[in-house]
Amino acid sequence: MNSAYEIHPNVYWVGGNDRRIERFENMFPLTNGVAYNSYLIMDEKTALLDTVDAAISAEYIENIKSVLQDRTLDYLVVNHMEPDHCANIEEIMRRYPSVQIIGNAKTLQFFNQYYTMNMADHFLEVKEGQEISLGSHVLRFYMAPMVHWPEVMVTYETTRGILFAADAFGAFGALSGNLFADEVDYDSYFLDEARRYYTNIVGRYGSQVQALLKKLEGLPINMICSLHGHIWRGEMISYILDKYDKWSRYIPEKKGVVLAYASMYGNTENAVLALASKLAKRGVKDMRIYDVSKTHPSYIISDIFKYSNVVFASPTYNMHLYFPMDSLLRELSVLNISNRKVSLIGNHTWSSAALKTMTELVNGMKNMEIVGTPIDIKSSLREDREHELDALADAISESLKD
């Protein structure tokens, strides 16, 4: 039984969901699976926009067949060559041997790196701004390199104002019947997963996202169709564009504090909990506390993108920074996190290294302001040093008023 869905007259969603998958790209936990979206336009010519992951191939082919009926497929547009969207290209070519594959020069290069079937005879290369008419629908192509692979492009259907956006504007999480973002309580669950998706998958490429947003300025966009997550329409279009603008400029969504700590025996944790209590007493209302050894870094990174302030607290381990904290900070650096206010707490028993390394890593990031005097605990925070924690709490709470 097919699950194809007409999202606009003669435009169909033919994707599917994988609720069994444990991790996206074998790294990021998926508590509610993931959607793989693909779209089919029926006109004088037929056009399929991207394919899906091999995990849902059977469902996917059934959806396509149910829409095409006895018609052939004229075009397959490949906006993004990542395998979770391209695993069915060869199957499509076998089933529809006259199909033309639309992409750019990098598309063909990457196809030849992944697959063995000869696509050259099927391939139609397009360039920036080029258009292809399907009849009443016209497809225009915009290059979007490094959002988040170098071959990425987006396809704009000019007559209906539909943007087929590759991985941009996507989210983790399987769809539950409702395909449109305005049909669900988006803020209560999906926004966090959209942010976690963006920050960990696309986050490094903020300047490239800004370049794409500038290309889209002035286009009448009535619908955004990503390859993951819900479809955007109506007021939800400005909602997600605003989020992407902030995330890609590394601007916090709101004021608040993320406290990320490492702790072997509870002493560093106790200092962080005491600091959080002091902050609460000073009126700080929105805080998130994470143990970096327990919580997957993708969740911590997502909240660091969300909030204005972050506290990193870690012990020294083998005369180096505790490994999970070291990994988190280096990952944040790779993702180009910037424009945050950072406070630091180190801990050591006989040789201090954690505070020094954290300071160096944070100072290596762009526009990161150190708030308050960093504290270097010796094994455990004693009452005679509580005034240092009070001073740090004062500095953080004052920084939130700026």
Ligand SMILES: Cc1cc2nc3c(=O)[nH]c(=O)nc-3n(C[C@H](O)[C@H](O)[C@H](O)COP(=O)(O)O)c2cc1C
Second form
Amino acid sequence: MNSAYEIHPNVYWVGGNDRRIERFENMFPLTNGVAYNSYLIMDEKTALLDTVDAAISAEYIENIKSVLQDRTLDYLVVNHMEPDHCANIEEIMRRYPSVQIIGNAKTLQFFNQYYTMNMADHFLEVKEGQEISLGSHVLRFYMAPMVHWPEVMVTYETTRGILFAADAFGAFGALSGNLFADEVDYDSYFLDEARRYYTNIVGRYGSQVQALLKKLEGLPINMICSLHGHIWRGEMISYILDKYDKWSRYIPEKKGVVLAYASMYGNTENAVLALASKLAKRGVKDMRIYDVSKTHPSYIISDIFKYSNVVFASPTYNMHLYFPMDSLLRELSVLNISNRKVSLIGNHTWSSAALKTMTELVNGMKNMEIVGTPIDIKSSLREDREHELDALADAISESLKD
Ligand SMILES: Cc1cc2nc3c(=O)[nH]c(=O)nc-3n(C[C@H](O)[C@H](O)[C@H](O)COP(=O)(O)O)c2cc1C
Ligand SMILES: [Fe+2]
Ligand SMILES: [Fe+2]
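Switch from the form predicted alone to the form predicted together with this ligand and print that structure.
The complete assembly is shown below, putting the previous chain first.
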């Protein structure tokens, strides 16, 4: 039985969901799976926009067949040549041998690096702004390099104002029957997963996302169809565009403090808990404490993108920064995190390294302000140094008033 869904007259969602998948890219935990969206436009010509991951091929083919019925497929637009969307291109070419594949020069190059069928014979290369008419629908192509990968492009359907946005505006999380963001309580759960998806998957490419947003400015957009997550329409379009604008400019969504610590024997943790308590007593709201050895970095990174302030606290380990903290900071640096207020707490027993390395890594990031005087604990924080923690709490709570 198929689950295809007409999202707009003659435009169908034919994707699927994988709830069994443990981790996206074998790295990011998925507590509620992921959706692989694909769309089919029925007109004088039929056009499929992207395919799906290998894990859901059977469901996918059933959906396509249910919409096409006895018609053939004329076009397959490949907006993104990453395997989570391309695993079924060969299957489509086998089933519909006359299909023309639309992409750019890099699309073909990447296809040939991953797969073995001869795509060149089917290939129709498009350039920036080029249009292809399906009859009453017209597809226009805009290149969106590095809005995840170099070959990415988006397809704008000009007559209905539908943007097929590749990975942009996507989210983790499988869809539960409701395909549209306005049909679910988006803020309660899905937004966190959209942010975790954006920041970890696309986070590094803020300037490229900004370039895409500029390109789209002025285009009437009635619907945004991403390759993951819900479809955006109505008021939810400005909702997600506003989030993307903030995330891609590395501007915090709100004031608040993420306290990310590492600790083996609980002493660094103890100092962080005392700091959080002192901050709460100073009226600081919306704090999030994370043990970097326990919580997957993708969640911590997502919250660091959300909030204005962050405290990193870590012991020294074998003359280095404790590795999970080292890894978190390097990942944040690769993701180009910037514009945050950072406070630092190190810990050591015989020779300090953690605080120095954390300071260097944070200083290597763009526009990061160190708030308060960093504290280097000697094994455990004693009463005689409580005033340092108080001063740090004062500085952090002051910085939240700016
Ligand atoms: C395997 C191991 C290696 C460590 N290496 C260092 C080190 O190189 N230099 C140092 O000053 N302390 C080192 N320490 C001590 C930690 O920094 C110590 O755990 C910390 O001072 C106390 O904080 P905690 O209770 O939060 O773990 C090491 C501890 C462990 C368990
Ligand atoms: Fe991707
Ligand atoms: Fe993707």
